[in-house]
Structure formats: structure tokens, C-alpha cells
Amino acid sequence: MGHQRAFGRSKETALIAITKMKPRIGVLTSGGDCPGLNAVLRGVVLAAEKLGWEVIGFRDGFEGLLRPGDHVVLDRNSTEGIMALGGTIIGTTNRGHFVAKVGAGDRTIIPAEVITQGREILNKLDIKSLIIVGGDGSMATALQLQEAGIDCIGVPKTIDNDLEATAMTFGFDSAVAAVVDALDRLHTTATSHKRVMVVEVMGRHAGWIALHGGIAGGADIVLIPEIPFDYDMITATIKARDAAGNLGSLVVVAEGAKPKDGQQVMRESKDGEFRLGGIGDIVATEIAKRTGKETRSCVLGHLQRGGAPTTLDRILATRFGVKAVQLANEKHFGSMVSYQNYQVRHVPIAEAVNRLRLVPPNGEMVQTARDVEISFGD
């Protein structure tokens, strides 16, 4: 809150006027928040200042491009100490005028007048390029802005770790750590009461969080979108554990998991949208009915998004922020930062959007899980 209160409107206007002669780049954070966003901002600011540039941060994602004065000067003082903070000090949103994607693979077109309005704000501020930190939907928006002549650099962000164009995204490790912490806590109560504990985690289309969290947290059953499950197989696994004297069991289920010949579970929100969620309760109910065991479910939800980033995410996010500034300096516009083979590189945004990296059902990670007696319900 202290950082946010420091950004008063009058002070921002005065600072921008005073330092107007410096070359400027803009930065915004869009889509769902996650640990590591502030580390990216800090990396951008420090790398830009080394080049003699000034960084302007736009509030609340792309929406900040439409509201005159809804921006702030980001410098080493305003970003001091923010690397350990979760969330983003300039705010974010996954709604508004710039939404360029709806669902998996379904894209909408940003109205030309919206892009024009954003361009006018950037021109008035004399901002030469824009660094966009966000997930697949935000990268789709970045691509449209680039095609409209606004120079953009993309920084991939998703706790789901499901972008094919990068081997890892910051926020993922922190999300997995939250899952492991929950499983460590639930293991003791499951054992004490001889219960089955079902934990629903994020993962709409890809089960990376469930898979990594399940392995690290000692889960007995992991259900992911890529491997449709069978309730009979889940029941058999739990009964076999009971017969072996293991009377408590942990089940991790990704929100996008579904049974064979079944559908993903959707529920309507207050604003009329349909969102994934509820599969954990359904799985728990079926387990209780089929095994007779006391079964409880727990939805981690946004606990996976909040809190301080892990060491790995702080380092990766910093590297991403620095690389984004390097790409802008080298005029590699229309590029997205990418982590491949332990190196931070870049790929064209056009080749990165709308390509999900899913868990290979027969891959090494799944086989590792099977070899430590984790069932996928198949």
C-alpha cells in the first residue's frame, strides 16, 4: 500500500514535466496477477536507467492507455524493495477495452478507435515503445498493437506455465510452492483422521501446477486436463492404499481436469460469465460414495497467485525485465522474451500467441510420477 499511496496524481504530473527530455519507454502489467511482476518492473527500471531512459508505468493494464494521467514515473526510488512483494504496484486487470482473446483460441478484434486512443496517449507522453507483461491473451493484444504500428516487447507471465514459446514463466514456481505447502499441511490431517483430502488447484488447459505440486507434495492421485480420468480407477487406487495400511490419501485435481467421456466443470459467476471450477467437490463426492471413506475437498484458488515470489521467480522475473529493455534498445520490436535452455532469449510474438504447452501424457514427468506410485486415474 505504501508504494501505491506514493503515486499521487499531482506529483506524477510534475515529475513527468521535469524529466520530459529523457527518452521514454512504457510498461504495463496485464491479466491475472502473480508473484514476480514487481521484480519484472524493478528489472525494467534499473536496466532502462542504465541507458539513460525514463520508464512510465500505466495503471491497471491496458486500460491505463485510455485514461489521461493514469500513469506514473517508475524509478529506482519507487521500485526500491518491491521485488519481494506479490502482485503489481501499478495494478492489473483482465477485463476492459483491450481484451483480445476469449477462451482457448477464440480471439476478438480490438476496435480501431481504442487503439487510436491508446496511441494518442503514448504520443503525448513521447513514449517510443511499450513493454507488455502478461499471459497469452495479453500477448495477443500486444500483437495487434504491434500490427497497428505501436512498437511492443512482450514479457510472458502465467502461473500455469503453459506457453509453448517459453520453457518457464515466472510465477509458476511460487504457485507450485503454495500447492506443496497446502499438501504438507493436509497430509497430517488426512493421516490423523484416515480421510481422503481432495485439493483443487489452478490449471485450465494444462496440468503443470497439479503435476509438479503433486510430485513435490507427495500426492497419491493427480488429475490433469491432459489425461481424462476414470472414477473406478481412482476408487481402486484408494482401496489398494487402505489394504496396504495407508488409510489417508491426497488427491490433487486441476480445475480443468475431466472424467473420460465427460466435460470440464463450469459454473456461472455473478457477472454472467462461466468459469472453470468445482471439479474438486465433485471428485470428493464420488470418492466418498464409492469408497465409504470420509472425504474433504479444498480449493486453493487465488492463494496460488498471492504472496511473495520464490527465489527462482525473483531471478527469472528480473532477467525477463532486463531482457525486455535490451530488446527495446536493439529495436527487436514485436518480440517476446523467452526462456530456453537456461538462457533468456526472444521469439516473435506472432509465433508465441495461441500456442499452449500441455503436459505430455507419456512424457518424463508423468512417468516419474507413475514410478513413485502416483495414479492419474487412468
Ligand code: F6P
Contents of the next structure:
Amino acid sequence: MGHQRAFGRSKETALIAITKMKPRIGVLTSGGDCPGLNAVLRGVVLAAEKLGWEVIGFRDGFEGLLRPGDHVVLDRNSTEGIMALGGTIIGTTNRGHFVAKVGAGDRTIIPAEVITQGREILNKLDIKSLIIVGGDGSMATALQLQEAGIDCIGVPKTIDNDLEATAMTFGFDSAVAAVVDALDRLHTTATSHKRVMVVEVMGRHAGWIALHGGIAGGADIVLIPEIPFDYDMITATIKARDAAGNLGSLVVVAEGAKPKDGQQVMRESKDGEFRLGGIGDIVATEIAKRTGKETRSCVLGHLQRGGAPTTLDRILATRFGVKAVQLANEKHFGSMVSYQNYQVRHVPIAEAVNRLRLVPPNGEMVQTARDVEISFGD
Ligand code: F6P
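Same protein, different condition: the form predicted on its own was shown, now please give the form predicted together with the named molecule.
Below, the chain from earlier opens the complete complex, with every other chain and molecule after it.
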């Protein structure tokens, strides 16, 4: 059809019509990886190709915007079969020149020359708009780019599921599945040895992974940042279980959990950054001291972030990728894909950043957990 139409015109017009570049859209994945990122990329590519667009993927998050040639054409061939893969085929980073968020609530301004450099690369490639797949920090960067005149669409991602602007992010279900798998395994060894097994899970300042994982994995005690715990209560719960003949116990501790009147546990890394982690060991030592029971601790760490996405995450990620292209097509720039009431919608990025969704301590999920005899150590 395209050729027939072109032949009806002058030779020159026909040549332009044939060689005319397809409209291009850029995409990058930024921040910590999570299962489902590749499913988003595949969704973006297939939806964009349907519109006759070409997709350019920048490598290693925003850093790819600064390195000439550090991009790749993503098409149906290069994204074939990637939906089931964990991680992201175009790489990511949670540090670098574009970091707009340095801690909970802290922000930095991206230097103007960095934005200019990124814009030049986009202009050279004739890329009209950019899909940014990332968490809260990446959305803060997206907002600054949008304010600087670079058209952006945000796609939220985080295993922590802690963004207020979307009821769910892909990656969360896969992370919870990893926790549940670990708890199922630890359950048998805890009961065989009549031990207490303490499992530290991720989630930053939110207890969603610990809460959902704890309920689905049959934990006895779940410690989350939103409900500071008391060692006396944890001890009482374990002793009561022992008295009832339940000699093995499972304790899930969110990395951000803290005792009443205590602090979150952080470790300083070589690069001077502070990361949550270490509370599991402390809780295990204290339980052993107070109950006299053999206690072991286990940190799940990045096992929760790797591996294939669950079915739910593949579907959500695909819907998010397709929606991002629709939003770009409708020129809803400066907006972020959002899941609300079982529908994929959008919200302004400006309204989405820096609004964390924490576990309501008196909410239905916590009450459900209490009703199935999970103690929060409070
Ligand atoms: O935000 C996702 C997350 O996995 C957190 O749950 C965790 O605290 C953090 O990232 C770990 O980051 P990194 O991969 O840099 O160690």
C-alpha cells in the first residue's frame, strides 16, 4: 500500500516518503532492577511498532543519555522471549549524574549542563519523547527533565510497592513470591530442629513485602517499620508458642523495622552511602538470649529482586508498557502510569513523587494478620 501511494506522486516526493524516518521514542530503565522490567520493554516495543514508531533503549538508566552511541534499537526481534527474564536487558543504575534523590525526602537538582547534554543526544537521534521506567527517585529525575522541556512519560517500578500514586507496582508480587518460597523452606527446618528462624526481607521504609510475605508464608511474628516492636512481646509470643507445643517459630523482619525507642539499622558502604540492613541478626541474637532457644537468621537480600516475574507481574508490566506508549501518543507528557481500581490510568508525575505509601498500622491487612495469630511484637 505504502509503495502504491508513493508511486502516484513525483519521483522526489516518492523517495522522501520511502526513506522518511519512523517517529522515534526513547526508553530507559532506572534505579534498582526488579522482575517485570523486560516485560515493560516488550510491551513498549510491540505497542510502539503498532503505531509505526521505532524504539531506542538507552543503556544503564539515565547514564545512557550522556554517552553517545550507548543506545540500542529495540524491536520485536530483540525483545522476543524477554518477558520471562528478570532484570533489564538495557541495564540500569541507581547512581550517576542524574540522581535527583539522595535519601527519603532528600532531593538534589540535576546540573543544567547534564540535562543539556542529555537533550543534545535525544535531539541528534531525533527522539521526541522518553519513557522512564523507575521508582520514586527516577520519577523525581523525570520531573526535572519534563520541567526542562524534555517530554517524559513515567512507568512506576519497585519491589517495595511503596508509591502512593499507584495501588500496585510490578516486581512486588515476584519479591513476595521469593519470600514465601523461603518461608516454606525454613518452616520445615524450624519445626524439625525446634528452632526460631529469623528472615530479614527488603522493603526500605515500608513493610509491605514483610507483611504480604509473612501472611502467605505462615509467619508467626512479622516486624515492620510502621509498627515499632518490643523484645518483651516477641519473647512472650515465642514462649506462648512453646507452651502450646509449637516449638519452631518463623519471624519475618523488614529491613527497616526498629524497636520502640530504637533506631533503624544501617550499614555504611565503601562509597559512603548508608543502606538499611542488619536488623535480622540483632533480633535473632536477642531472641536467643531471652528465650534460650536455638535461633538462626537469614537475609534474603537480592534474591527477592532477581529471577523471573510472576504471572501477575508479567501482566501488570505489559499493561504499563502499552499504556506508556498510549500516553505518549496522546501527548500526556509529564504523566506517570498508575494502577487504580483494577484499571491502568495515569497521574501527573509531579503528584506522584515523594509520596510514599506505608502500611497503615490499623488497616485491614494488619488486622487480618493479627486474626491469623501473627504477632507484630507490639
Ligand atoms: O528499593 C528496592 C530495594 O531493593 C530496597 O528494598 C532495598 O533497600 C534497596 O533497593 C537495595 O538497594 P541496592 O540494590 O542498591 O543494594
